[in-house]
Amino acid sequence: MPFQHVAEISAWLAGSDITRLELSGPEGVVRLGQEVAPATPASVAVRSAGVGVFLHRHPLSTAAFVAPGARVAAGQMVGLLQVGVLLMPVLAPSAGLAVGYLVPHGQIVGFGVAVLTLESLPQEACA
């Protein structure tokens, strides 16, 4: 693999939430990591379950499905993943307060990229 391609294959690694990769060929093993710091036990990132346009609102929309500060239940579309013409929600995995979205809407997003944080509330303000 030519070095150039190493660089660039670096900055897009450098770009999503992918710590490890690991490129292996009949010439030699490159193996690329990036430290990151680990969440705090309060907060709650929103992840894409796909590759495709991140969208903060419908397209026939103004408003945005959440706002910073509020309060986002288990299981509520916080976006929509397009993929082609299909619009997919995405869900947030447990209740929190919304800190806010992580890409700008319209943004290509990856598998596993996190898109939207969320604050965890203590167990008897989910009630």
The other form holds:
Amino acid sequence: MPFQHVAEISAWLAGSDITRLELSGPEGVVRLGQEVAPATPASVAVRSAGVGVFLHRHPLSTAAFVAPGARVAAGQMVGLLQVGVLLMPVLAPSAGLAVGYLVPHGQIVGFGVAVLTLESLPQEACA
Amino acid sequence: MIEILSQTALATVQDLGRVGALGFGVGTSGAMDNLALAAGNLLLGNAEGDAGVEVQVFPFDVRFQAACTFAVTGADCGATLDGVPVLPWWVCAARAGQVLQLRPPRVAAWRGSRAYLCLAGGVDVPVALGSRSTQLRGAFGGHAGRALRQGDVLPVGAAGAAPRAVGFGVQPAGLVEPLLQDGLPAIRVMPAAEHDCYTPDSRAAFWQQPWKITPQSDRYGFRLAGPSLTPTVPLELRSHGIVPGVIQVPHGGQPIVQMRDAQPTGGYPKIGTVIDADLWRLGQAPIGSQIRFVACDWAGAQQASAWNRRYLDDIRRLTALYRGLRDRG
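Cool, the form predicted alone is there; where's the form predicted together with the partner chain?
Okay, now the whole complex, with that chain kicking things off.
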């Protein structure tokens, strides 16, 4: 087993979900492992502050306020709540990465309904 | 105060028009899209008829010389404030020194051609004959009786003392109540005095064929291109009073729709009149685009006016409620 590749394989492992790797060959056996990541990052739901029609985008626009994977700042507008002709902002309560909308564009939502999931930013990004 | 930064053309101060002066030979002027201007004012807590800036040539840049709450309504022109996009038909706050830029209107779910910059407190130019609208023909009203130029500084009226919530908006009228005929924007028209003087073919063409807005279209009138309209016998009329919306047919057979800056008299035969409630729809039709005329009677015209009224009343009621909640919270 070429031990000079252990560092390289370890780096690959670190970027994967694999917790244990065992390689055996004529020269011996290599066992590599990594600690299970501390659960999935905490996620936060953006909730509707009232009853209305939830919109992913402004009625004149074709682009959603946030795309999956986009970084969202605290207080950033992530959607609209429409009541009659009135358009009210739906704001992110905290910073995070947008996972995706939980209700379709144009759906009626009630008070407190989760409309978007935000994943907490990785630790290093908060520094 | 706002300062005009661009070498702009044809941007004017407009309110809802100078009504009641036709008897003196003074046309009404006023916003080509009166619903957009009124909606912008109501969003800001202004009086519905406060003056704003009508922009029809882009780009258009202004600098806020003092902090100001504003809204850009009408056509969606991809506005930015110091480079940061701001939503159309939305209450925004500008700090002193910030620059608002309007770009050529985008093709959106609803396509317009004129944008309105509305300011909390309204554009505070002197009232002339009951209106702040620019009377281009008479060179009075608005800002110095003319279109705005680079370097012009417009005063803004005192906004209400109460804190003003920002960051909310309304649906454009063109999305709430789209009106289409065979896929083209439709404009409701009542037959006018000389309608029946045209050949049956001409009348059929008028109601059933598309009409193109030619480049010879402005705040005075829209010259349309389409099938030739021919009277059964040559028509000669004395000059008589006309109003915005009147569709005249000169000898060439191509109609002209009188718009907000129309002169108050004319002598061409009239085949129809765009109903008052739909003048904003025509006013937003871009040059080069096509429209259709659809027949309307008096009752239909009144219903259309009632719809416009309801749209603005809804905005007034809902924005007042929302602003109240936000200002308390």
